[in-house]
Each structure stands twice: as C-alpha cells, then as structure tokens.
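Presented below, as structure tokens, is a lone chain in the form predicted alone.
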Amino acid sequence: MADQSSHDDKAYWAANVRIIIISLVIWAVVSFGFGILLRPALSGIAVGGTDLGFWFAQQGSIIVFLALIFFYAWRMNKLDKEYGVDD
C-alpha cells in the first residue's frame, strides 16, 4: 500500500513538473523569442496598427502569461482529480 502511494506521489509530481516546464518554455519563447529575438523578422506583420514583434513585446507576452496561468489552474485541477488529491 505504501509503495503504491509513493509511486502515485512521484507520478503526480512528475506530471506537475512537466506542466510547469512546458508552460515556462512557452512563456520564454513568446516573451523573449518573439518579443526580442524575432522582433526584426516580425516587424513586417501588422497587428492592431503596430508590428507583430512590438505587439508581442508589449502585450502578447502578458496575454500569453495570463492564458498560461488559467491553463495551469485548469490542468492542475484535472490532475488533482486524476490522482485523488482534489478538495
């Protein structure tokens, strides 16, 4: 019984860390990659009266960050139910 619980704990945290890493990579690519590194390449694409690189640097990374927060909360609620640790 204790061995099963230990296995479930490790699987739960492995899934949690995987979600966190994926979210951080997405956030880094959007904020640093699109907003800074790829800004010159995205400058020809217009969004809302400005170029796409500027949009990602000023607004897009914040919007993606907020979306990632909601995704993380939704996914963790689902994961909690799957492993039986929900409220």
Given for the second form:
Amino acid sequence: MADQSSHDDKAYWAANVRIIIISLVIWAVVSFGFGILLRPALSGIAVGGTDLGFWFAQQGSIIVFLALIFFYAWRMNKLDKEYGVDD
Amino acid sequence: MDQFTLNLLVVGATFALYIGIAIWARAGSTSEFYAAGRGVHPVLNGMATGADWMSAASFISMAGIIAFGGYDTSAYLMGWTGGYVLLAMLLAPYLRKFGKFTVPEFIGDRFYSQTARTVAVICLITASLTYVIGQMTGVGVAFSRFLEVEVSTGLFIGAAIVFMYAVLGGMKGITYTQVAQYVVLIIAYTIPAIFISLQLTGNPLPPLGLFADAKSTGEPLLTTLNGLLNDLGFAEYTKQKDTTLNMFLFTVSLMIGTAGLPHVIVRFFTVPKVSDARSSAGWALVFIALLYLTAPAVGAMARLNLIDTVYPNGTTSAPLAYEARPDWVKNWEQTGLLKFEDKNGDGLIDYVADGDKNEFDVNRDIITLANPEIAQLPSWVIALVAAGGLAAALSTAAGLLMAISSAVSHDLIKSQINPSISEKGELLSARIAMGVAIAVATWLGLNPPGFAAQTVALAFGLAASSIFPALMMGIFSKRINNKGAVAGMLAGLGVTLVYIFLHKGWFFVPGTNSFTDADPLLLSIKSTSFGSIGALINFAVAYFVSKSSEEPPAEIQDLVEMIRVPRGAGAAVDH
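Go ahead and give the structure of the form predicted together with the partner chain, now that the form predicted alone is out.
So here's everything in the complex, that chain up top.
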C-alpha cells in the first residue's frame, strides 16, 4: 500500500511538472518572445499608434500572466482530486 | 481650504485608519507576529500581498521612469508581474506545504545545515535592506512634497513614521492594515489616471486610452507623443533604445527576483491550504495588475502633459516663460527635485534632449505625485495621491522590516545564538533589528544609488541571484546538497554584489564606483540586470559542487517528496 501511494506521488509530480512546463513556455513566449525578441518580426501589426510587440510588452503579457496562474490553480485542483492528494 | 491643509487632513485620516487597525489586531504571540495565525482568506491575502508588493517603486517611481524611458522600461512591467507566475508554480504551494515561518528556515532544513540557514539570512538581509533604501527615497519624496520641505527633511520625518509604524504591530496588524492600504493606494492611483485619460483621449479606461486617439490631434496618443519628442530631439517613446541583451536580462532579473523576495514569499505561508497558495498568487496579481495596467498610461500621458505645459503653443513655438510657470513647478522647486537653470538667459524654459541646452531638470520620482497637479485636477485628488504614495511606501517598508527582523530574531538569535531566549526577548530583538535597518537605510537613502524604482531593481537582482535558485533547486531537485546550496548562494550573491558595487559605489557610498551603467563592465549589462547572471552562476555552482560531493541523506529526500504533494498540510509548527 505504501509503495502504491509513493508510486502515485511520483506520477502526480510528473503531471505537475508537465503542466508547469507548458505554462512557462507560454509565459516566456508572450513576454521575452513577443515583448522583446520577436518584436521586430511583429512590427507589421499596428496597434493604436505602435505595434503588437509594444502592446505585449506593456499590457498583453500581464493579461496572459493572470490567465496562466488561474489556469494553473484550476488545473492543479483537478489534479489533486484525481490523485486524491488534496489537503 | 488650501492644498497644504487638505493634504495633511487626508494623509492624517488614512494614517489614523492604519494605526487603528494595527492596534485592534496587535500581535500577541510570536506565531502571530510572524505569520498571522494562518487564517487569512486568499482574496484578502492577495490584496495585502498587493500592498506589500507595490511599494514606492511601483506607486511613486515607476510611472515616472516609464514616462522618460518609454518602451525600454517595459522590463519593469513584465518583470514585476511575470514573477508571480514563477511564484505560483515553482515556489508558493511547496513552501506552504513545508509549513514553517521563514525562508531561511526552509533553506536550513532542506539543506540540513545551519550554515545554509545563516547564508540565507545574509542574502535576505542584503536584498531587503537595499529594497528599504529605495522605499526611503520614495518616502522622502512624498513627505518633502506634501509637507513642503527639503527632500532630506522629508526623509527623516518619513523614517521616524516608518519606525513607529513597523515596530507597533506584527504581521497580523500588517495583513489587515495592508488590505486598507491597498484600497487607498489603488484608488489614489487610478482616479487621477481616469481623469487624465478622459481629458486626453475621451476614454475613461487608462489602459485603453493609451492606445486611443488623442483629442488634440485626432491621431493615436502614442503617435502624437512620438511626434512631440521628435521635435525636441528626444528618441521616440515607442522605440527601443536599450540593447536587446540588457532588456532581456533585466526582465529575467526582475521576474526571478520577484519570486525570491522573502517578504513576498512569507505571504504564502499565511494561507490555510496548499491550493490557497496557488490562487493567492493569482489574486495578488489581479490586484497588482490593476496598477500595472494603469502605469504605462500614466507614464505616457504624464510625458505628454509635461511637454504641453512647457510648450503651451506647441513644440514648434517658443516655450513657457519661467515667470509664467504654473504653481506645481513652484511647489516642486521647493523640494529641490525639480530645477530650472536659465542657461541662455532668455527667461524661457527650454526643455530639450540636448543636455547642454536643456534648462529643465525633472526628477523621475516626482512624476506620479505631480501628475494630478500637472493635469490641473481638483485639489482633493492631489491630496489623495499623496496619501496613496505614503500607503505604498509604508506598507512595503513595514513588510520588509518584518522579514529582516524575523530573520535576525528567529533564524539567527533564537535558532543559533541563544535558543533559550524568551518570547519577550525574541520580540525585543526583532524590534531592535528593525530600528537598526531603518537607521542604515535612512543614511544610505540620503544619497540613493538611483531613483526609487532603480534602487529597488538592484534589490531584486540580489534576491534573484541568491534566494530564488536555492529555493527552486531545493524543491525541484533531490540531488542538490548542503555544500552545493551554500556555495551556490555565496557565489551568486557575491558576484552580483561586487558587480553592483563596481557600478554604484562600494556599499552604495557615492563616488567609489569604477564603472557607470552608461558604460558597464561587461557588454551592455547594467548593474540592475546582473541578477540574472548571478542566478545562472548560483545554479551552475550548486549543480557542480553537489555533483562532486555526496547525495543528501534519505530523510532529506523524503522531505522533498513530502513537500511536492499537498496531502496533509496542517498548520505550521514552530520548533
């Protein structure tokens, strides 16, 4: 029984790490990507007197960050229940 | 009623509110002093974290830095919000599960070493103290303006108030007063922004106003601003001036510094459950985002209004005569933070990019506070902004001083130097540590290493290079051992500190620097961005030292497995 639960804990952790990696890829793409490194590539897309990269750097990335945290909190609550590890 | 009396009245009323709450919730036991008995709801905790987090740097300083830096300063916006994603996913839930009171406590237990705990205390104090210097700068600016005194006098008055305030209550007092402070500061920040956005674009929502058309020209606001800046020889607002390398590293440094700052992390020790730690981070960011989505609009619009004030007939006509200057210029001249020097003797305020010809010197830290005056808003709005700025500075200074004092009393004295110390003695030593920290920060705040937000950015670099990597590796790797963690923290902190001191002066004493941020030692990496390199060094040193020494003992590996799973997170226990 103890082995079973520690095996489940490992699977739970692996699932958690997978969700984190996906979330952090999006996190990096909107901020470091669209906001900084890829801004020249997005310069053709006009947003209110400037370009999409500027919008992501000053506004868009913050909105995506918010969505990411609440997605993660929701997804992990589900995962906690699936594995029966919620506190 | 004149502006001065109104300022006193509004600021006095908000102070009475905070002190009232602090007395009502006065800390009794040590556990309440540090972590407020863990009964704080995630939404309230998020609000309090928002107040704790948004300091003089965010409230007083950041919009001014953005106003003058344009696109480059987006690093502040992304960095100081993006760190919450890291906190929510990489640190907060596991540290809550661990269930102790302070960050050094976790590092000491996870790396089974009192040395690691002591090194963590040193890292924490270095980062937090630097942060408090930035707060003192902001407090000095705010008090100097609203009491109409010189900036150094404002600083001394502010320091005295911070001392009384922080020493009075513990964490619980701070949690509930910080909820009140959040409400005051967010109202104070958004109301003038809404007024100004309506004036300039007709759109009541500042984040939308930033990308809307300006009433004056019918063109987008940012296009209008770019045009005016061009006329005066400044670089365009939306253009990148900094190198991509530095901007990238700066953003990284602010993000991981956010996740490594002890006074923010301890917030997540105070929620009832692990799942609450995740959502608390989200709620904190909701309340922070309200200000951070407004700040870029405040910055751009303030710059536009500033140029309009100096060039009332357009940038192609003659500027305003000094004799005809508006009251807000006179008011700020008294503080010494705004200066006019008639270089060509024509009596006009020439505000241009060329440093040899420019006659108008505006300290970045005054923009947010002066903004409602520049836009000629009603006097109660001006008073409200003064109260908001002080709320922001006080709440963060208090949170930081808590982190410093608990590190000294709990992690150094109680656990190492004198374990038999009484609760009373522990609280007394915590309060003495606060007093010393305030005195040092005030002294260094007289000649700060930069504008408030820049000084604070240095603190983030220090936290990024020392605490964040140790915490993250402690959770995500079972292989990092005591030797690796200690070597990593010392290497990361040491290298970053030396790089900062080389550029900002040794121990921030002015004139002892060998380089400047305009011409930095390595590539284009400014001292404010170096925290990300320090973090990299920390990770690498910890990895290789651990790899070449023994594995952590089995019970430590079990501990790591335990904190990764929420099940069974009870109340915290003191040892």
